[in-house]
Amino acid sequence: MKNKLLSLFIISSMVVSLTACGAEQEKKPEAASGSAVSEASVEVTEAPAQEEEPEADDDNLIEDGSFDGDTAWAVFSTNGGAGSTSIEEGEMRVSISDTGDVEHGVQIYYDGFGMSEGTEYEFSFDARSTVDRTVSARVQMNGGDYHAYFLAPVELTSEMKTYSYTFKMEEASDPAPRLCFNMGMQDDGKQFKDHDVFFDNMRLVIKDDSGAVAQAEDEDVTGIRLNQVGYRPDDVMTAVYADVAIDSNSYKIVYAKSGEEVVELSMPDDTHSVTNPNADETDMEVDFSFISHMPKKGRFKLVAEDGTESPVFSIGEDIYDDLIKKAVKMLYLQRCGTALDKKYAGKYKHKKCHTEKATLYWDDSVKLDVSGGWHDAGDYGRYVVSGAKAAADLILAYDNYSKTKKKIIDNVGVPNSGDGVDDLLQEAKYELDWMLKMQSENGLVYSKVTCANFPGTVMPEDETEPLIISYTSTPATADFVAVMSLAARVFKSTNSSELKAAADKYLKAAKKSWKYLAKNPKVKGHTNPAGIVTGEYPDKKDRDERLWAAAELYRTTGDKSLISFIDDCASEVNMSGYGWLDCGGYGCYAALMDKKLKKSAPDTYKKIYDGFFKIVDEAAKTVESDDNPYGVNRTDTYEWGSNMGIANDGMMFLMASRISDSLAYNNDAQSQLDYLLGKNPTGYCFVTGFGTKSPKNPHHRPSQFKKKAMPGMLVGGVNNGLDDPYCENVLRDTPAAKCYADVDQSYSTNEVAVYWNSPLIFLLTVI
């Protein structure tokens, strides 16, 4: 997922009483609605000169609070704020060149500690400033609405003083909060330019834990892992016994509701345990497929001989139907620029949002209507490269299941359902029509439209900051050509007059952008403009996108002038890429499904075929290895958005089966789906609202605002890169394959995205 510097939310409407030593003060700092900010006592005294080295402070939750060496404190700046830190003569110096126009315009922060409910803490520090000013000291949630557990205004002068606060953690324990000082604009609107603030002797210690609330231990994830949604009668059905005691190698299948035994079975003689260091467990894979006396429909559980039970799973031909509807409907619920009615959106209804014209970043005199499209992820930005991948997945899914299964999907439960036109194509059209607005006059395509910062925990209509259109890029332009060419071809083949008319527009737009790309071979990548911290989606290469564009345009138009370009690009790109960054796999699939290319350029076709299947077969070898009980194309590395990568692998296997006109890789695709739906070391079904154990706290603004996870969303999943403060603090000693946290602070494992749902939809509908 895109690397995010989350913007901080200005909290409002709660009073904190502060009693100063020797004088009464009453301040009314802002706090999040409904947050439980602790009442605090404060003492301010003149700081004594340090004559001796301080003793070791083992109780201090802040590492090196005396600032004798390197510091773990960092700086966040936004809304015009600018600052930096340095260590000078045993003090931390914060150099502020501009406070910006919000309280958190400059913020210094410290992560890496935890707080327990019911515990009383003492927080103290020495501080001074080269200008008389007020800053805000806070201990806050490090995510969500960033509300404060404790906050206090700190009035600084040129004299070094000691500030001491005592407060109680009134909320549920937080293993990864943030300690920070907001040093931007003051409450009275006063702003400052060049000045310095100095800190020393920073301490956060437990004063009294006699009232600490005991925390429930994390749910034990050892046990039996399997696809918690279930299996069709003829599917390969496998489960992993993780650290489950096995003596006689027998197990039972029972009815989930009654517990009545269906059958008792013995494991095959070749069943064996493997050591799995990436999950720190011993695993045994059990195959319970094709059991002749198993019912063809029902809800069941596996029960090991030691009594360990699996999650409930279903068997039936229609087990994925509801999941498909919810996974597709998630895209509808991500629609921007339109009101979502309660009839279709339920509690996630919202008013029209982001309908105002957006300003070009480099020319504020130009404002464009770029309304529409999907909110990309847990925030409300809209991005061409990720949107193109998501729309393409839907169209390719339709192109497969409509031909092989002779059906359409027209029952998702959105306004256009039941009109005789496939819901996936109509949802893709909503995104593509927005993308048309992102095409500039010369054919280049703007990369994204967002506000300057990520929003707080608000519904989309309440994000009202100015919309900014970011730079154009050639990767975005090539993606645009590819998906428009694909849509033009597929839409033209339908019986819908609306889709046929759209096809003509899309092909015209694709040709216009290709004309620019053909004349301008130099890469024009995208990076965030100064002052914009929303998702960057940086890409410095575009040969993979150009391959995809040329292959789709050739397949749609038959223009033979594109063949040499396809041949050149195919020699340079990763043929397994199906993400926003690497699209080479899409280009290979388009080329290999084209009979014209096979006939007109057999050498080019063979080169692509051999390269593509070399990658597919290597992945299949990993998936099918006896030492890989979870059956995914991963060894010891799980990247940010690994669930998308695993879904993409499943999509690749299904594409390989289609190209080779066989079912050889279908079981490998099923393994990827099984992992996503529960057969993985975490024990989670990674789709919200499905399975026995699923994410309840995704990093997704509407879900956070409504305090209930929107169903049908695939979360990012395991990420042993620990790319957010929560994971870095809480999961640092966790085995690689279990680095996942179901908390909304963990944007690197628990965010959602339309282009993560889209390969899941492909898997569910094509498999």
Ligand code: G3I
The other form holds:
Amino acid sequence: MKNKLLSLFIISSMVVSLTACGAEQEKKPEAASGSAVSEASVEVTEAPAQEEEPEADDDNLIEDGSFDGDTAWAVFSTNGGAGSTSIEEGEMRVSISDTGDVEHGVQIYYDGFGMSEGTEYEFSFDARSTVDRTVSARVQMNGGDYHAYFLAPVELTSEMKTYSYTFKMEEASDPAPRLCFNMGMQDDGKQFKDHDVFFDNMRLVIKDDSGAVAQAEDEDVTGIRLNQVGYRPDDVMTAVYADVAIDSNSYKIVYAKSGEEVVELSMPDDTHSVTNPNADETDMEVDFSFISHMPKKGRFKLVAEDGTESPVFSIGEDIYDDLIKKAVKMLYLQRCGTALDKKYAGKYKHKKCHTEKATLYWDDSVKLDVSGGWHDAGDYGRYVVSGAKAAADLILAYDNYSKTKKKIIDNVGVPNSGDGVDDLLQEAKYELDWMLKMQSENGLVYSKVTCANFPGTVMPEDETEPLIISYTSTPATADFVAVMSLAARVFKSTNSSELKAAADKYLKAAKKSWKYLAKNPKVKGHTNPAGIVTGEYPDKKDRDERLWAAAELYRTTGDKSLISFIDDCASEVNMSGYGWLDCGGYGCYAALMDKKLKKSAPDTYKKIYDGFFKIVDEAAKTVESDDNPYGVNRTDTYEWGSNMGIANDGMMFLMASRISDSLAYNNDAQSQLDYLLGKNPTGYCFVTGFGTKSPKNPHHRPSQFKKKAMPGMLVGGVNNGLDDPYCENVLRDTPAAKCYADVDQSYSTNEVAVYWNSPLIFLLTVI
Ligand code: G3I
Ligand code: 9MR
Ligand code: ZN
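Instead of the form predicted alone shown above, give the structure for the form predicted together with this ligand, please.
Zooming out: every chain and molecule, the one shown earlier first.
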């Protein structure tokens, strides 16, 4: 029965506007109930006896609204609220032990239907409560400000009654709203302890859809997909023709603006189409590189024989310059603990945030200054494992381009730009200085500092709940050792006195934490402490992080006692992994770039070399396969943050080129970049503000608050795990490689993160 309305696809305009706040917001809901109820027509009657056989209820948008199965609705609780649901004798029972002190302190909810603009609905249910109380019935946006489309106070008594409402969807159609009852504190401030509320015969049906507004078609998505930012003249240039009919063998390249033909070409002989079940397309990869009479600079389009045009792309040596600046500046704009000035931050300026002392979760007498660092993502948490990855990518990028291209990047447009010191290193330093504060007395490192819950859609300085430091973990500690050792080495090699001074501090800190790890071989993994619901970054293994730590520390100090440890770890861990979870690849890269190790421990070196290149070569084979038009190391599984995985693959290929001192894997790296910038089945250039079609509604609180996407952010991308309610509802029939939604509710496909931007920065600056 689910998803009835999805087929209608309607557009909308408004009649009644109900303003209120919903779940997960700290604000007290506005008293919108009066207007809601007066606009909606309400009927309350005594419920008839419910003896009859359950009938099919095909019009009902709520699956098993009669609760004859065994599935009760889910519960959300916050601010002291506590409750659970169960099915009892064909009714849903909500047992509430505490309402908490906000209206949504306890909320039961149902997702999986759609609302279409201009349609009239009838909502009815039977309900009673063991105490006389009011609850709030809502159909609301599921994300953003959670405002209500429909809202009514429901006065419950011990007698089972039928409540019935009709209302019209006045706003734009929403394919994934949430139907819920807020059962926390009453509007009049009244709170309740132990009591039960029972529901039955929950029905939401379309009463009249004659006024439904037809939904505008999704904007035309071209069938030709390519890197929308563009190519440098010597790059391999490829496009995918997705379901584009090819009769003969030719296509054109035209100037983007005038449409004037640059050249007409015939398809290369090996061009062929492949069935791509993961995108549900027939694809043809077309290589249009190395055209000698193409201008070396300009904006162009491909035009297929049937008239299908590609998105515009640029050619030029400098096509990535602006993107690099914005992608690095994003990190600056994620800075916590400092005010961001309008001069640099524009509309994303904000006051000092999160500067108050944070409390240890397990000992509230201890308050620490852990201000600074980057906000992790669309939320304002600060996490060591993800931050270490992000900072490492910047430093590793610098370590590459400063040597291979003999340049520094000092023009990002942040306060320290133009000071003769590389901006990426300076940005990494901001995070590392924060991480120093996260090191505890004995060398173990705290995993994160966040509030207990995620905030609503607010600017950073308006997240003012208490800051809590979660437990230490050995993965966080080993990541800390790795990135501090890396930074110490690289910062020392610069001619900046500021960076050199930091290098000494970092090395000292790294040694202290390593000492702890060496004495304590047992893993101390991380899971969220009870009551803390912010990002978990769960990790139960630390050998990969320890390998990375030991390899970086050895490379920096030459301490030979580390070699046997490196050797042991290298036999155990997966030699790929460049994320908050798996770090084996970083460990391998550090080891394989180390000439000392090659000399002192050739067998260890060879073991790591063989393991690393086995993974790289397997990935390259998949990427280069004739049957893989989009050229990424993915088939039917795209995980949360798959764009990071793909950017990481690009980084790995560039590392492999560097280790082998060749350009052998550079085209594979280019394929990853092309995918991220538009040559993918969604047709999106996945970086905000770049390309012809880019995400407009990222899950990123400053962007949501300002109603404009901050530019230069790589979104998470395709995720067929459907890990948020929006995707679960809307994308369930979508082919794997297209499971992406440019809506801000979709935190599992459309969030951004500092450690997703960082491998993109590596790719762009090193390639
Ligand atoms: O490890 C499995 C792998 O074996 C499997 O093949 C793959 C297939 O889906 O899944 C892998 O696990 C995934 C894991 O990330 C590692 O990639 C989980 O399914 C997936 O749910 C998990 O997602 C993480 C998500 O938090 C939820 O925990 C993302 O990687 C991670 O980037 C994201 O991080 C959040 C923070 O918690 C809070 N701040 C924002 C940030 C970005 O969304
Ligand atoms: O905003 C949160 C995002 O940063 C996290 O990656 C994500 C998963 O942990 O959760 C987001 O917060 C959502 C929460 O988990 C559930 N309620 C809705 C929140 C987003 O508005
Ligand atoms: Zn902050």
